[in-house]
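Presented as structure tokens, the chain that follows is alone, the form predicted alone.
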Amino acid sequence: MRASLQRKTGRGQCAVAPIPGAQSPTPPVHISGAEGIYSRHYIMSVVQEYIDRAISHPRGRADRITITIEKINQKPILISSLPLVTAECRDISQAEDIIQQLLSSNSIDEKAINRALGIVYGKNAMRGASLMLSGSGKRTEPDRQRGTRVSHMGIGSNALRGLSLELQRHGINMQTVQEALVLASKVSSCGDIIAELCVSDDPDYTTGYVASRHTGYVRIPHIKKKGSKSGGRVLFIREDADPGPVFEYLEKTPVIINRISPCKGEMNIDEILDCNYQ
């Protein structure tokens, strides 16, 4: 599902839809997106859930909702979820310090980290994720506004029940956490991706994350001010990686989580860095 809202052009009027093939002078505002891999008999209930989400989102009420249903012909790759933990964090300043330490521990160069922070805290949120070289900080996505979309991912019913129980023990059994963990787990299962930084563009959601195979999925509270619409996602790839296969894996290869790794409560950054999962 992709939901958007047409920008106002003045006097309360919306821009007229452009002629097909022409560039719109006022591109629509992205409101929300969601997806999953589901059995056939769940489709109708999932579609209704996605529509409800699109018309009641904190970023605004969408006036254009696109639902795409696609049959998966390729056998999905089965993976485990990343281990999950929440970092002890008081404010944005500490959040940025935690981000720096986590990415540095994953061998991301300072230049790349600074460029990534500029993206996720910038005023213009991207529609997708930036694919950035971990050393030089060079962006490799062909379309910098679109970025790359992480797609074709889901979680098995037994794994979802197990994940819900794990998250419930820590008081964070929310759809937002579940979906973010599924996405981050697929991203980290790509061999050429070293780490991911994510700040939600939802103005009401102020917990972001850094995820990697090395440090797991680390939730970072107070990563931005409440009410801020800034946000973005940066995927750090190996300096010598070929971006083509990475795009192919992220956007088209079906992946399903069928095993749940341990979920922990709050820990300070030093304790988190001591947990080396590789």
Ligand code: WAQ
The other form holds:
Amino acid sequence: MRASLQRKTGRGQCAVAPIPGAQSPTPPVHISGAEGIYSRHYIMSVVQEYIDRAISHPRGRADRITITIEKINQKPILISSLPLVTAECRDISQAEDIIQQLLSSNSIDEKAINRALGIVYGKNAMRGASLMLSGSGKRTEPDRQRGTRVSHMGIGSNALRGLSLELQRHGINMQTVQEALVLASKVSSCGDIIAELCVSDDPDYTTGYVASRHTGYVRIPHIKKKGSKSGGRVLFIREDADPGPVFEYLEKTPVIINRISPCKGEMNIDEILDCNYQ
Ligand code: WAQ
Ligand code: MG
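Coords for the form predicted in complex with the ligand, given the form predicted alone:
Now the complete complex, all chains and molecules, led by this one.
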């Protein structure tokens, strides 16, 4: 699902569709997006839920919602979820420090880290994620507003039950956490991707994460100020990777989580850096 809002023009009117050859209109504002793999019996209820999400979103009420339903023909790849933990973090400046430490410990260059921070804290939220080279910080996505949209991922019903129980123990059994963990687990299952940084673009949601095979899925509270509409995702790929197959894997290859790794409560950043999963 993709929901957007046409930017209002001067007098509260909506900009109209362009006349061919005329100046291009202001691009629509991204409101919300969602994707998943579901058994066909659930399709109607998922579509209804996606529509509700698009029209009651804290970023604004969408005036265009596009829903695409596609049959999966390829057998999905089965993976485990990343282990999850929440970092002790009291404010945004500590959050930035934790991001730096986690990304550096995954061998992401300082230049790339600074560029990534510019994206996730920038004014214009992208629709998808930036795919960035981990050394030079060069962005490889052809369309910088769209980025890459990770899709074709889901979680099996037994695994979802197990995940809900694990998250419940820590009082964080929310759809936002579940969906982000599923996405991050698919992303980290791509061999050429080293790490991911995520800040929600939802003004009320101030917990983000850094994820990688090496340090797991690390939730970072207070990653942004409440009320801010900025947010984004950056996926760091190996400097010498060919981005083409990475885009293909993220956007098209079906991946399903069928095993859950342990979910921990709060830990400080030093304890988290000591847990090396690979
Ligand atoms: N593929 C790539 N990028 C995406 C996708 C996707 N499927 N969905 C969202 N993005 C990008 C896009 O630039 C958004 O602006 C940005 O990520 C944030 O998306 O454990 O809700 O859907 O408590 O707002 C983190 C949960 C929640 C942390 C993240 O992201 C936790 C969230 P949002
Ligand atoms: Mg959002």
